[in-house]
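Take a look at this one chain, the form predicted on its own, written out in structure tokens.
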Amino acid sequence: MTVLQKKTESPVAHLTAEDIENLGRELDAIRAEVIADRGERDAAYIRRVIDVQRKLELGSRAVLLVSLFPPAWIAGTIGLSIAKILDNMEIGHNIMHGQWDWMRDPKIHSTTWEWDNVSPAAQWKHSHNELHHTYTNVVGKDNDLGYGIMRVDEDQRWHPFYLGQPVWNFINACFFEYGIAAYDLELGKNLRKSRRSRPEFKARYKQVLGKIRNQVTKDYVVHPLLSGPSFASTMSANFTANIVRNLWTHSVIMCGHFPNGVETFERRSIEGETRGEWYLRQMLGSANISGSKAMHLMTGNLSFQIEHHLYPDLPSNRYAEIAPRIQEIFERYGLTYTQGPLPKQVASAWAKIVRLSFPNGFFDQVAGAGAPVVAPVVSLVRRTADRAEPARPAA
């Protein structure tokens, strides 16, 4: 396995094939006891996720119908987004990773769940669960890794248009269920004239867009309606709502992904790859949130980012009670089990994406210029005048 991140020393240069496999065996153990153990307090805790949340959604939309006044408004917006959060993040998401598939109920399974999002449950499902669950941090494979528009690693060559990712990262941030959207769509690739004409795109266009029709109805039109002389706040309390939930949404996995200490991998990295392979590469390319079980149901227990990437379709009630038991694997295999609070996350990874977007060794150079920086900044703009610069030749 070659981490792409290239290092004087590699993270697995310790572990010896045979180390590796027995590594795998042990996680495949894990997950088979969990498995053999699933029951009815874990239907009744995804049971009971749903009936708060959409009790929380109704009862916050009632409190908006009167939302010309400021504490309704408040109170309803508040709400709302916790819901909004809740549906997408440890209901919508978790389903449709067929994670309560063994229950054999209809209505909560990854076949017919639909969520409060923008993009169709179909298209999510294949660009998160056969593509970035299968090639998680692979350059070029896994699209999760900076979606098409940010530099996310040293050795992929710069360009000037990385300058601005910093922006564009925040903007989708902010509109993330729609970048998300395109993102499904692979829309850089497919609204190119030879694709865009396909019968199976436009199948999905029409799919998303009728989606975004339905969404937008539901919030911009029918709610705010329903609120009459309270028309205008109702959408302003819907627009804030969601704007709180792609930006949490977001952060969350940011936190996954982005930070340091989570690796990136070559292409060739996958070639062959064994089971225990493929877990050790879920291990290296995953980050974990610590904070509060509140904090872990908001944010799907995907602050169990480690656990989920190796277990993607158990209960994520589960990966809290076995979250120490990884941990431990980590220590014992001499693996680093990265994770951090919240805040803190999120700086690192908003950090690498800001130290990204400049070509390499851009901030060494102007720590060095002291204070004229005028030749760290010459260089720049050289650079973008050249308009790429050379890859990093291999360490």
Second form
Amino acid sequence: MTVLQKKTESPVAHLTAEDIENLGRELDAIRAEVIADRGERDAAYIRRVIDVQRKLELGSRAVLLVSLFPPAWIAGTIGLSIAKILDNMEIGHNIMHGQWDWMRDPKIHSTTWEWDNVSPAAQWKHSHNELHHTYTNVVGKDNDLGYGIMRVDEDQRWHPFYLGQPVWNFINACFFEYGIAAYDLELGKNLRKSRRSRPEFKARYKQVLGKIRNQVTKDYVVHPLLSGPSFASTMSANFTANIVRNLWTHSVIMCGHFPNGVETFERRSIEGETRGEWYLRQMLGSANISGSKAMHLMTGNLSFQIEHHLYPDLPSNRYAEIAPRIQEIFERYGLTYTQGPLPKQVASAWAKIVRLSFPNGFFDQVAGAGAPVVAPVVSLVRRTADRAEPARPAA
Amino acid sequence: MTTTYPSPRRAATLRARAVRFAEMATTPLLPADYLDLVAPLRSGAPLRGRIEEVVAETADAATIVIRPGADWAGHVPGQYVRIGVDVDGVRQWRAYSLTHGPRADGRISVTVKAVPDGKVSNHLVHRARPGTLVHLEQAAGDFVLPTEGGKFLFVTAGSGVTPVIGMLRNLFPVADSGAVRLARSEPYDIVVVHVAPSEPHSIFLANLRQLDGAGLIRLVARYDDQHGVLDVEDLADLVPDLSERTTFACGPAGLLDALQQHHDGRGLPLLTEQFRLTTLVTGEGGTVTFTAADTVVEASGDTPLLTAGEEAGVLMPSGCRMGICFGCVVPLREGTVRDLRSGDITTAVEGDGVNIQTCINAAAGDCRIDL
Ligand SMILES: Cc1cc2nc3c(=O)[nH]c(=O)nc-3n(C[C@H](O)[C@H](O)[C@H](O)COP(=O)(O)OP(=O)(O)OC[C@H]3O[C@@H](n4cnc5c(N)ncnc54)[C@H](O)[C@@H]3O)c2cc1C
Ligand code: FES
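Please could you give me the other form, the form predicted in complex with the partner chain, since above is the form predicted on its own?
Expanding to the full complex; the earlier chain stays at the top.
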């Protein structure tokens, strides 16, 4: 992938400025329609998800009180993993986007919500809502592109450090919530001596430590203690649930912007961007995951990443409903609606991370030189990348 | 033999520790978030209630009977309760007068008249179902009778009869044998002048007539279609001993303003209650920034800031929504607002924090509010 502005064959070359503004108007109209129709059904939906999540969490934790008994460990861990995923994805992520603020329920509101994740809601909202959603896929502006530790675009300069990025990425996946917290704190930048002692950073750092302490106490002290003889097994169950949640959320999020077919943009290209152009960038910079209703729920409907990026603050249950109309708009404007099943998208994202850990063109060179050892790896990486070509929407 | 009880101090510490431990087990949620799933009306929970009955009064009015949460502190007849109802998924708060005295069954009730295009009133009258959870605040309001009795005139118009019915039902409970006079209601001498567009539209007319028939009050019913619109100058004829009475009036602004003038001119005591804000002065609006919520809205010059903020999804504190309770006060950091009742302008310059009521002020230019 190369920033769109440098591509020889731009996927938007066929669109005139007027087309783009019309596109913007069409998308605005869909938005207005959903907002006008938002109501009781949507409110009932989010309340039900919250209700189910709380009961599932309570039930799983209750079962884990006797986690010494292996079936209880298994059932409790599965239940708790699902509960944590629902908390982070369909509930936390979406509420903090303000998707449910219109209900004016102070208990389900972006300004009051806190989630079961070590990144404090306020910090996450800043880095995610304000930075990532505003600068989606703009190289050098959107830190979600590689979280500042990885090279995920040909246009990011290569450095030997990136050789290890498949490993960094795997570690980040396992401890993703800590990765997010560090990233929301902009640790890389803020750990420099000159910035470390700023009171503003210190305050935020303290908040993160507070959340870590609370989560660790809950999962690794309080609930194990309550389990009495099952102390150690409950601790391991909770640890497993946290890891499962981390791996899952990391995979879903990688699928949103890393797979093949997703475009990136130059810093300068967003100066003076119009509404239509903003929409266009969101359309090209995101990829969907296809799958069942349950899968969509578990991804927090981020499987409709394109719809989510067009309308970050519309209720998540509406994305599936508007998706066919958005696809139709993509088709009519000759754009590619990137989507694929989860395993394929995850493989595509990983292939990219492996490929870009080397300098640009490295694989072509070694393949050309016929190096016997690396050749199989090269072809594997290539094949996965090819297979993950964007899916055209069914006509 | 001696028995040891934990001292109250120790019991309190133990309790605090138990709560702290429960919080450690549920963080980032609170134990209350889980308790709400099963016991929303328990003591200690935010005040809520459950609708138990919806009784039609007229074609467009209904009485809603609510079982309040355990922490309901009771009320004095004539007071109102604020109810938060989800209409089309959106939490809306409105004030309704309690239409009874304290009841043996602990329930409370309000009587709502559906107003044209009214969001909450139509929902409550036509769509509310028993079993629905609503949100409540403790009763409030000064529209109450003195406890020592006296001579009173109630002037009620339309649904303005509701707080008065609350007081009358409390003084004269209706038993199976008919309305009864209790010893505590002996010192009250009451005349009711009730105004309505027409007879069939009168809520609680039957109750008023029953009390009148039993000689407990004197009722003067006036229907616009039969008697013409009430002229306050005629009051002295309708109620000959008007000058001996304290007047309680509840109805539309026009009637209340006329009464105020009439009574002020004669030096007569008057207490009024109004159900809605009357907008008199409007002007240009502006861009309103709610700083904490990070929300910016274009507000017109005739929309209260409260409504403008709510429509943008900001969690606005509110109360009566008509300028009497000060439940909606927030600091205006910068900008200009206009009082919709008087046209008075309030201005804050950068760094100020002028407290304003959002329910009766509209933007009069760009402003910034700390919310
Ligand atoms: C202290 C107090 C006590 C009250 N007690 C009662 C009561 O016992 N019973 C009762 O039915 N109402 C009572 N009200 C009025 C009630 O709070 C609501 O204002 C009313 O039900 C209309 O709300 P809505 O959501 O239906 O209308 P909204 O959707 O808020 O307004 C819709 C339209 O109706 C107009 N409107 C608003 N209020 C009224 C009104 N009262 N009459 C005519 N038009 C109106 C508005 O200007 C608007 O054009 C009381 C109000 C206060 C402040
Ligand atoms: S809400 Fe009561 S004064 Fe504004």
